[in-house]
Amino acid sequence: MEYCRIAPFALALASCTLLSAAESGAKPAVTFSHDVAPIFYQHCVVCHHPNDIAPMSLVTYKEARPWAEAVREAVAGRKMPPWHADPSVGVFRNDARLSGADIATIEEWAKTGAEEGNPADLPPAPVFHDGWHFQPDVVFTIPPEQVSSAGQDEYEYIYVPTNFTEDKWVQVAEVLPGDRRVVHHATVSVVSADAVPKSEAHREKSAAGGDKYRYTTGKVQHLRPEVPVVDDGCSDPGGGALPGEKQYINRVPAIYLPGHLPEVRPPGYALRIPAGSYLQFQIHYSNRLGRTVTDRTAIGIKFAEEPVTHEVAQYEIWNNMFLIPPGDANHRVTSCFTLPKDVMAVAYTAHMHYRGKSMKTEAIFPDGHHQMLYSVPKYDFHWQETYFLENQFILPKGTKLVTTAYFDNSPNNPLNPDPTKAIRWGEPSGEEMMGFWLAFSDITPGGEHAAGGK
């Protein structure tokens, strides 16, 4: 009896409780399915899925729940998902990062309990093909390469026919690693028939002694010890380039570097393949397994499916005449670049190599005033990005490219290899380099093949 009494007494203060609640707005919990998925897939699973660069995979519930304490100290602390140009500098298509509102979702998520929800609101997850991050339309391979560990170091140039009977455009690429555990890097260019046995002839020769500039031991290219250092390159003539060379304009589809995602060019913007054009696979192989193995590296496709306005080459910008001294924590290696006609501005990357501490690149315009154009104030090697515009905007002929970066090789840079040696230029990860690439067009859209013009 005691019980009947109590229980309807029990029953009301339970309801008011739940009207309370309700008339108080109180928020549902966020739930994986209803709140943390969508942002996964959005921005988290394009590497964190099976077989794919990421250490573990966030697609579903059960794969996601185990690491929900560890992703929230990755967002929360800004390392995840990567992205290392500095937010106040440039505005750009593919900036990774997380919103402030995406930020405290996952946080509420893992401090309440990393609850799964109702599996009826889990939205469809991206499908990938094969390794691929879109869907190519063409896919090139290079035959069985053979990566012996002997050399460790090794740059292969390989050469592929596309076939192609008139002029492609590529608004989308990507480089697939056939062994990630040896592809270092790779850059795929394109290249007309003709210049493939001149690039042969020429790497031959290379290979037998060098030249005047450079070495090679195995099948990597160093600098020699007698070059004139400069690390100031805007006070040299060349602008930091070895003496005779020039700065230099490159046709790349996609590249693969450590952490680098596809290429996905702006609408309008496209790169060209003339017919009958060669890709020249160059592949640095870096085979620390003990033993021989078999890659298969490729390059994924994607045409432009709309008009193209413009066409996309790339300035390739570079110091290679620097040296960084032992121990030096914060080393300072310029390059300079006066851009020999009007272009549009599309993408810009860095790249250095263990020793790389940050870079930026400041644009003088004519009339003298300067803009930034972006900065890598925390340069990572294991994730190296193109950086590609919002907004395409003109860099009128005259404009003074200025790339200032700093090199850490002393005993405090954990992925230093030896902070006793002096460095310079060099191919194998173990030495450095110093380049900024402006990926660009020439303003007037249409041009016959403007952008490959000087």
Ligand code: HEC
The other form holds:
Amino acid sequence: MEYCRIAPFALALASCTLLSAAESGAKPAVTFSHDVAPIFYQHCVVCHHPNDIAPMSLVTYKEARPWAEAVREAVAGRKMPPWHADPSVGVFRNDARLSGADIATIEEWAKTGAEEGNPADLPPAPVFHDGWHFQPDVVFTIPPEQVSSAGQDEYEYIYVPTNFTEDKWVQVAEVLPGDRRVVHHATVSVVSADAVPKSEAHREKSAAGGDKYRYTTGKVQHLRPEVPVVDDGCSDPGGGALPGEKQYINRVPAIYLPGHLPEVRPPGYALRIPAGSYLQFQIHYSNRLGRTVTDRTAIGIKFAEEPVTHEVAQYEIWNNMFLIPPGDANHRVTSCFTLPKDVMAVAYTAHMHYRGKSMKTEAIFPDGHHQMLYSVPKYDFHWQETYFLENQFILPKGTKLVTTAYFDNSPNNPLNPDPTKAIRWGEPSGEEMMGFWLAFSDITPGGEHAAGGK
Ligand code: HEC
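Coords for the form predicted in complex with the ligand, given the form predicted on its own:
Time for the whole complex; same chain goes first.
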């Protein structure tokens, strides 16, 4: 028996089909039906099926055949499946990379005429439901939202009641944009019913003039130009956060970012939605279609089936005070955060915009030893994955998390909207962010709630 690796999309597979190519002495020809389809079904078709994010379907032989050479090139060069963490740092349960054997099979297939073989050998094709990449137990959809093209960049906050009468535990969740052309990102957070009016009032106030550090244009925020510049957050008492603002804890069942697949928490680890909570959809719309469209973004949730031993929450650690000079091709920004309690590390996400070039986080333990947690050597705005650890481990109270990012604000960065501008923190993608999010739990099973009183 061969072990079937658990990838998020494996959930959508009815079964994982096993290869038995080398059973007999003679080496049979490599065919689509027998050898290649099982690889595609497990590693590719989650995106490469009709009407999903990839440009072509790889489900049937007829669809896949014209792409044989392109596929060979993409897998040999490890461009596909997309995966941006340095494989020599950390071991991740959602590691999407193909094995050397799978790459060799695909290469052999393409080089020997990309044959179909016997259709009877085909494994059952995975089934996808209404755009979801897993099968949700429950779906919450925002009311129809009119997205005008006037503002181009807008952050909307939309609250949807869960009407849960008891606490619920989220194992898997995915945010599905209603209209991919205008939904730039969407973060769904859990908030209590009484927090809804408070946060709306706060936003109205800041829209009216911003606060000490931020100003607002339309429905987006920017850093005030007079805020002091701190590129090396680790040289700053606040670690790079705005003075007086804490790096905060958030409960995020799922986020939609480009290239992001469902968030699958390890067995026993789940995110709690307390009874009566609301889901806050923070949606960044960017409508360049020249006309108003209607969006209905949704979140799909699968509840934990096994007993939950660890409640998951996340620290969002930022440098919000950097300045990237115009034309600078390699601008370094750091943030530092010292853990206020023992935590169990569960997952990492690196977040920057178009000028993001690389990011990594190193832990400096209280005993002085260092450990690199992850490294994204070639950050790509279009592929913002969350890296779920294969083995959770303890980061003790007092551990310092040092995040180092590089930005490319030069004309040689093809995504750079404007290399002539000095760039500071701002919500529009044309401005920048520098964020490291650590998903964590308490270290003791069933201990105090990770998300604290929030
Ligand atoms: C997470 C989603 C995702 C997965 C998984 C994925 N792809 Fe892709 N693929 C894309 C998207 C989106 C594009 C187009 C944008 C790009 O090239 O980055 C693409 C592009 C490609 C291209 C280039 C097409 C062209 O225009 O030249 C090939 C070939 C390809 N994928 C093959 C594969 C194969 C083979 C696998 C599995 C081994 C795979 N992909 C897995 C999303 C995915």
